[in-house]
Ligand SMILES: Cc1cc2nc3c(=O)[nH]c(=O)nc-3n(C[C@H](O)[C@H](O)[C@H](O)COP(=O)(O)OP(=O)(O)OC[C@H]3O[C@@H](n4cnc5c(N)ncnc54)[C@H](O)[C@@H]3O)c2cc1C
Amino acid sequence: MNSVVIGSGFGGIATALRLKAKGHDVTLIEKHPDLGGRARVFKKNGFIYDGGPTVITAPYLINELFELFNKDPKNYIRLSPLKIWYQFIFEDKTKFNYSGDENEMKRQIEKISKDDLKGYKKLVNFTKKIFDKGFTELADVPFDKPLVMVQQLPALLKLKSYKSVYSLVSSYIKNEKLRRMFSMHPLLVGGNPFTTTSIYGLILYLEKKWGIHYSMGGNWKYNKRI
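For the form predicted on its own, could you give the structure of just this one chain?
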């Protein structure tokens, strides 16, 4: 069977590889001279710059692609877990090292606003519910029929999908610094925290589940080697 995949971002590459593993003859079409989509690179004065995503949040999805062809991903790419995921520097020059170390996270939150520690815990628990529905249950469900989407509306409403990410975070967190910090995740996919649906709050929990990893040498190596 012949298949055509348009776009060579991570999604396009992964789709092409999965089709190839099922025996399809695959043609991958890309308008740029190199692969990567938003994850492509730019070269200038001998330096290589990531154009988009610089970290990996669910490494098992990449490992699966290699395993489809009986390849060991460690022979092609090295993913290194990061201790500090993001460093926030606020206008008053104070800093917050955002990481998977929950004790350190709680210590820093208390330093900014003791009253928000309980709200932070509730926020994490709620984003787990969004993750369980939006990622675990629905990530691989094709929404190719209106009825499929309609069936999910009650659950999505229960998860407050009508709120923005910032609005959801603000219902648990009162301090403005912490509100901005915990609602920043839509920025990772080009979204606006003030308008993007709160379903994207699942990224907060997704990071905690698998951590954040850096592809040594940059994500362009992943595209090039696959």
The other form holds:
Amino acid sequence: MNSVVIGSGFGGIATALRLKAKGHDVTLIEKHPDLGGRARVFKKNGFIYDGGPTVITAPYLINELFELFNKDPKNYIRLSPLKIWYQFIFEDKTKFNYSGDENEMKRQIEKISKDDLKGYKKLVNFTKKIFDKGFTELADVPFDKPLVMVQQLPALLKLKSYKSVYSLVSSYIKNEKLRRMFSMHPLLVGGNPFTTTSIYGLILYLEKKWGIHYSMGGNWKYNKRI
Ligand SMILES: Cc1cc2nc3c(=O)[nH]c(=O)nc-3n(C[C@H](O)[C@H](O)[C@H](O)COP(=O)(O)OP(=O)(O)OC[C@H]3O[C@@H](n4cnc5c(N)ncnc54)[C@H](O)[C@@H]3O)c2cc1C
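Starting from the form predicted on its own shown above, please give the structure in the form predicted together with the ligand.
Now the full complex is given, and it begins with the chain already shown.
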């Protein structure tokens, strides 16, 4: 069967590879001169821009694409798990090393606000619920019919998706520094924590599930045109 995929971002490339692995004859169409979509590295006015994704939160999705063709991803890319995911430095020079080490996270939260430890645990539990719905259950469901969207409304209301990420975090955490820290995930895609729907809170749990990985050399290494 012949298939045409429009757009060569991660989504288009992954779709094209999955179709190819199923035996389709695939044509991938891209309007830019090179592949990658938002994950492109490109030159403009003498500057080099890394367009988007830096951290890999679900490495199995990338590895799977190689495995579909019986290739070992290690022969092509090196995804390294990071020990410290983010370092926050506040105006008063307080530092917080955000990581997947829960004991270390608890120790640092206690240093800033002991009272917020319970709220932190509740927040993580709530983001697991968002993750279970938004990632595990719905990530591969096509939202191509209005009915599919309507069917999700009760669950979205239960998960408080009418709130912003900041507002959800603030309902569990009292300290302003910790509030800002735990609601920063929309910034990763240029979003605003004060207006982005709390569905995006699933990233908080997603990171804890598989860790944060860095593609050694970045996107840059693989773009031979630059
Ligand atoms: C600043 C920023 C930082 C980010 N950081 C991370 C991160 O650290 N980790 C992470 O996992 N995600 C991150 N993301 C999100 C991630 O980049 C996107 O989710 C992902 O790249 C989207 O891939 P996509 O294939 O869905 O879309 P896109 O990458 O947008 O690809 C769409 C492609 O379709 C092409 N196209 C569109 N219309 C046509 C047409 N008519 N004809 C031909 N071609 C067409 C476009 O040129 C483009 O190449 C970040 C995003 C941004 C913006």
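Since the structure is predicted, the reported quantities are computational estimates derived from the model, not experimental observations. We call the rigid core the largest set of C-alpha positions that still match within 1.5 Å between the two forms. Residue numbers count along the first chain shown, from 1.
Would you say whether residue 48 is displaced between the two forms, judging by a C-alpha shift of 2 Å or more on the superposed rigid core?
Comparing forms between the two forms, the residue 48 CA shifts at least 2 Å.
Rigid core superposed: residue 191 CA moves 2 Å or more between the two forms
Indeed, residue 191 is displaced by 2 Å or more.
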